[in-house]
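As structure tokens, one chain now follows by itself in the form predicted on its own.
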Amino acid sequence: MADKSDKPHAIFIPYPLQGHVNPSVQLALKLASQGFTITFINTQSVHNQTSKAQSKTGPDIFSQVRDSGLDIRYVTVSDGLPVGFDRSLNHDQFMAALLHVFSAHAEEVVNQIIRSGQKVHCLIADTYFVWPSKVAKKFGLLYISFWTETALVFTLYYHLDLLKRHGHFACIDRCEDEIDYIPGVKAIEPKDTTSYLQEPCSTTVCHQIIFNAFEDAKNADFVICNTVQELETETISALQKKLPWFAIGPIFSSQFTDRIVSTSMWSECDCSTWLNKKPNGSVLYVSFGSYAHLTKKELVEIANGLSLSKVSFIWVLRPDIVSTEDPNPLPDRFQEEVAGRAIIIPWCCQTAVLAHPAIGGFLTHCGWNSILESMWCKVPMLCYPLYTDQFTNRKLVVDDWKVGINLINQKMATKEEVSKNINHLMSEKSGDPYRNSVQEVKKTMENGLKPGGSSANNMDQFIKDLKAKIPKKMAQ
């Protein structure tokens, strides 16, 4: 550990969404164990979520690892909404209050940190914020965007300029033809960019967040993403060119199971207890994430297809999935047909049960924390993406890396062919190549990591650089 006078001090604002705040927490256990001191802010919201779902959680996340020697503060502040409003429900007014109100309280809170008199040196936020790299010039502090998504998401986004400049983007007659212009990126078809490139709308609440994101983001120090090097290597050499730019990925706890910190927003269930019954590789497992919506047509279909497959399964059905307002979205006589071979739960510890041997494929949403512990624990994926950046994370899987297949090959799901590629997949023979491939991504994964590997380096020379940039910032 450094001496304490000479730890770098970072405040780290993460994006209040479940699938921003896991990986920022274990960056920030990360960094805090190579000598940082971290000042980790979570709206009230997420850390009321969170308490009511951890009953151990109390105050402060981190105070287990506080215990442990890690210099990790906690702060929690308002996201601009009463803590009680359902921002599921409501995504366009919580996005707004993002949009136009959060960088105030952002700002107060750095700006009361910085008057109690500690030293802190720079400013660690998700790229999706609008303000960071203006908070930070404000107070003097070097910016690190850290951004949770792929390489692939980043640089379309980045390069939106030419995306209208070419027709695909922000037009009236949006060009089918293939983008094959981006820096580092081989030929992508528009339907492969993300959702919100693909809507002829451009005017909505997500993209002034995105239009105004990466204009933001162009002015930070450093970009730290949650991606591995060998995977994306053409895209991250193009991105090194313009941006000190770090793929330091999979950010997962040392030990992927284990969760010294609580960050899941709702109860957990265990489901150790059914899966050791179950043979292995013989359990598919059905998640949709902790954020997108499925309409009720789309969830009938699939649950009548995971019937027709004959397949065990487990699926995790939040009950907000389909509405609030319909608790309870699943055909009249699903329960009956599948009893014996499934169980259905509201939440569980995806990394717990991807782990355990009898899970044998992944029907996913596509968000990129599900595909990188997906792949962690070598379980291919049946793809469905709903929204974001989830249909350019599909064509990774499937048409890139080739770990799995899509749910289905035409616009609307139908319970048959949901059945016929869940046993596709499921199936020895048929779905061996897939397994095989994950294989080897999982072996490229854990390479990065070990001393020397890809992930291993570039954090240690962000580590490197930052350092060597502060007494710089320091001075000015």
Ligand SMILES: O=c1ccn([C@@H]2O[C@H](COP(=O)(O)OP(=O)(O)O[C@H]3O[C@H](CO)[C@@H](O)[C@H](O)[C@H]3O)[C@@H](O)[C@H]2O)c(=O)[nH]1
Given for the second form:
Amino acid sequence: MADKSDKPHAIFIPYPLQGHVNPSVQLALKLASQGFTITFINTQSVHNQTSKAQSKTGPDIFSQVRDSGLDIRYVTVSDGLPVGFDRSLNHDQFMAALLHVFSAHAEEVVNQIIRSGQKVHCLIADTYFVWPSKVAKKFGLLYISFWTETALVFTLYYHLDLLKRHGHFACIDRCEDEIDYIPGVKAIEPKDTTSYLQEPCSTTVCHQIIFNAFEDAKNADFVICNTVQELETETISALQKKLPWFAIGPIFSSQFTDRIVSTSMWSECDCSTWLNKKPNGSVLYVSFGSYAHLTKKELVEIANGLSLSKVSFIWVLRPDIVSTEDPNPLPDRFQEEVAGRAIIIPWCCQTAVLAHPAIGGFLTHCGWNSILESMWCKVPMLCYPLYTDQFTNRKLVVDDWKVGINLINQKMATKEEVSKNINHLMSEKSGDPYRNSVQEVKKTMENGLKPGGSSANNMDQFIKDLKAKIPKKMAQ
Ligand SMILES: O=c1ccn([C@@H]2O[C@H](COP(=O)(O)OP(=O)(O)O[C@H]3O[C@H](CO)[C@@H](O)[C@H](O)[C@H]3O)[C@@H](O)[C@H]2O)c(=O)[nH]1
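After the form predicted on its own, can we look at the form predicted together with this ligand?
Below is the entire complex, every chain and molecule, led by the chain shown above.
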């Protein structure tokens, strides 16, 4: 049936990883509440894992919000691999499927939606995809690239040619001189660039994804990013000279601690009863996000450091944190050593935990969502970056915004260092400077979202510019 509506209709395709699906779902809700029709496309694998994790999720994760009046449609598509394939264990094969095969499935589903008579105006897709501008062009759609990381990381990848020219690409252990020629970036040390920019071997599947994705992103009609203008002012201003680039973050659920649409890919344990019994600011929350892996050696050192610290903690230990083939990697007797002051769980509603007054610090791998959520809850961080953008995020948290400290400096931390740093952050006197700074950052983030604030304005401007670009004939 032909679609007569003149609302802007966007097909939204998130990258099929937890840290990308979460902000994408929230952005989809935000746009729908501003009058957009959204067709949200999850991979069958993400959908399956989410459904398994939450018995309440039916075939359509948006059915409830649709009942409340938002026009969000939901479709699933294959990522090219069997649903039951272990993507965590076979990371490179998974990424290779996303690089080489997924575009064909995505294109087919876009084609089906359009052929069904629905009027579609734009494609919103994760910047890490290598194909969206081509697919958008083929179907006459505008392409909006959604970047779920910081402006700083975006600009590093965007200026890859400059990094190569100055010998700052793939140069780990070979160069220490500062990078001071990227527009809008005062100076950054090579060790603070992303892991993919540092690694000596640049032919991996992830490198191919990044190289091709940033070539494709140069053709985007708009880039929208989950960051805040005031946190990265100069970097963003410089980017805006090259691209229609909008900082609209932080993109959270309207009820921060309770996601209206369930997106967790593991079952959430409720920690509230345990947390309610703990004094304010006394508990350390420990999590390494949804995808990063630790070596067994690292995990044991962190576990022993936590044990030595005597601090109370909640540790989210995903069953695949070391490998799906080693589901019980903790040292013997660890559980007994920390009994009474710790809970170890596979997954939780992180926003609800961080927002609890008992939480006083966050030992984090520095995933960008975790950082935004922690700052929003005024929780200072202990940084243990593992790969990708997390090294660059650490620099922002520790060196620039001063809302956290390092757990490691380049090499692996010993249990004594882990314990010492935990106590440094959690103790009242030494942790106070970070707690004070994070209060300020929270205010900045909050102001950005208020009417007239930078993120609110940028969102309005983006929507205005987008509508102006939708050709009249398409909107009829
Ligand atoms: O028990 C948990 C642990 C995590 N989360 C949520 O899962 C998301 C995790 O995202 P993030 O902290 O960004 O980490 P990753 O899952 O590792 O995210 C990937 O995607 C991010 C955004 O692109 C990057 O910054 C990271 O480096 C990359 O690994 C957050 O929204 C958390 O609230 C939960 O709900 N429960």
